[in-house]
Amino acid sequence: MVVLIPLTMIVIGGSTSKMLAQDLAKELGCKYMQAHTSRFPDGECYVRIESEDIDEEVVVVQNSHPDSSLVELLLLQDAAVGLGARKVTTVVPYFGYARQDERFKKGEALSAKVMVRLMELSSKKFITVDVHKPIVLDWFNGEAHDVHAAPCIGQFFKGHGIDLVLAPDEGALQRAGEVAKVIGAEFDHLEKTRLSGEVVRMAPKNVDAKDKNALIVDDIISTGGTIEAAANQLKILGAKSVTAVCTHGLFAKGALDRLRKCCNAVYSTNTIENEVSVISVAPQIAKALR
């Protein structure tokens, strides 16, 4: 009988994902290396993996957002190949440009497909977290996985008194359900009702929020407008507290400061590293790598 011995891995962290890459290496029990990244005076990216050679599988962890991070990711992949990596697996915690998965208007670029084509040039396996539409991974010519942050979010809030988990809309109800299952709480989605030309009421569709500790769960918080409106409405409906959490915390245009005024607390996972990214998705990524 032939016994297959799994190859050892080296996790290499890019500049956007240092904390997550370190968590992932600990989760896998393998070596971690932080790539050296700097910028030339003209703004071009310089990348170096400080090693003489690599004879293992390399896991590169780096976001493709913003644009400068995408260039760094491509250079990290090439550096690993140049050192002799047996296989390069690319972990992109937040897949930038994934929301442009169709040509909505004539003449538009199919951005998600372009990004996939670039990232597969030096990589045989691709992993991302809560991608906007998992169907875009079908364009990857190799093994591709979209892992869910919900179990990690649920574990973080387990035992913290959350009574009700809410999705911002019906399309995100499954994510709220996955989080609620871990916590052991009710779940529902928020429904908008237009009361007049300018007034919109937002409330849980099936569950009463009165006197409950509510948790709003979303995949991305960008400007935070939807969460802000929902939190304010839940307080009017008598919610005891409102906490917001997301997988990808972009927090554009001062969103975090505004959300802190209407929410009791705001959290995100560490797919995008920021001051509230305290929930690690490393356990879920590790499952896809084992």
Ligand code: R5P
The other form holds:
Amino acid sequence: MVVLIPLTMIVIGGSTSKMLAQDLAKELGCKYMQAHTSRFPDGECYVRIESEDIDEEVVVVQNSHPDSSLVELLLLQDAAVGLGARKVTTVVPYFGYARQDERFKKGEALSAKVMVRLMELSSKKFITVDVHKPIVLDWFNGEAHDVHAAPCIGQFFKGHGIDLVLAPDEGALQRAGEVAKVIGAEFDHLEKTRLSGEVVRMAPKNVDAKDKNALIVDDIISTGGTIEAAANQLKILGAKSVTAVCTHGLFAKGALDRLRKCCNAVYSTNTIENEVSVISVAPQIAKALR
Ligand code: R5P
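For comparison with the form predicted alone, kindly provide the form predicted together with the ligand.
Complete assembly follows, chain above in first position.
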């Protein structure tokens, strides 16, 4: 029997991550506090953690995306330090700007590195989920962990009749494999073949999708273009159903409505809270905190 020693931590949820932070506190069996956040008439952010002095470790849970949330995160970290927190650990479920990990063109900013520098101003331990470019974690001076959402996604779909888990490209194959292992399904990645100047075919590289209940797994859904193209092709190939799931559901520009037209169902984890964020990554984050 595993005996869990109660942790002397306080989990504080910022405005982007209230549900996840509460799940996390429950998972850890520790105290939860909702930070108070508001905006001054000129748009500046105001935060307050309503508490007496804190002698425990504080875990601040807040996204760095969109930009206004980053300011809230920095202020929450400082508020925790101001209350005397023994240690401030920062959980950023969705690490915005992680796609700009290089100066791709001369004169660009190295955005991901700027974010790292800011986020470690008042915090020595950092946890994120399915960071787009893991190299950014090497830039933290303190401890930094990337947690995988795949076990939680797999658990959610277990027993739901999924036969085939697909990554939209080869780079995402490992994630699809992790999800498939939990479900007990086969997995593959989609491959694009240019048939002519205008015609591009997208199909699973090794597996036949005909009559299968397919699940496409990606780290981010932004405009939904990637999933839309994949889902339409899978239907053409005879898939019985196509479900899409991602870790970070940004769903920009009406992506969710568009995806509902080409997929049987769309889900995301709760790293970004939205109407389909029904899969909690709290169990995986809790493991990294213990
Ligand atoms: C790409 O490298 C990512 O893993 C996602 O596939 C991409 O960000 C999805 O973007 P969109 O939803 O705009 O196609």
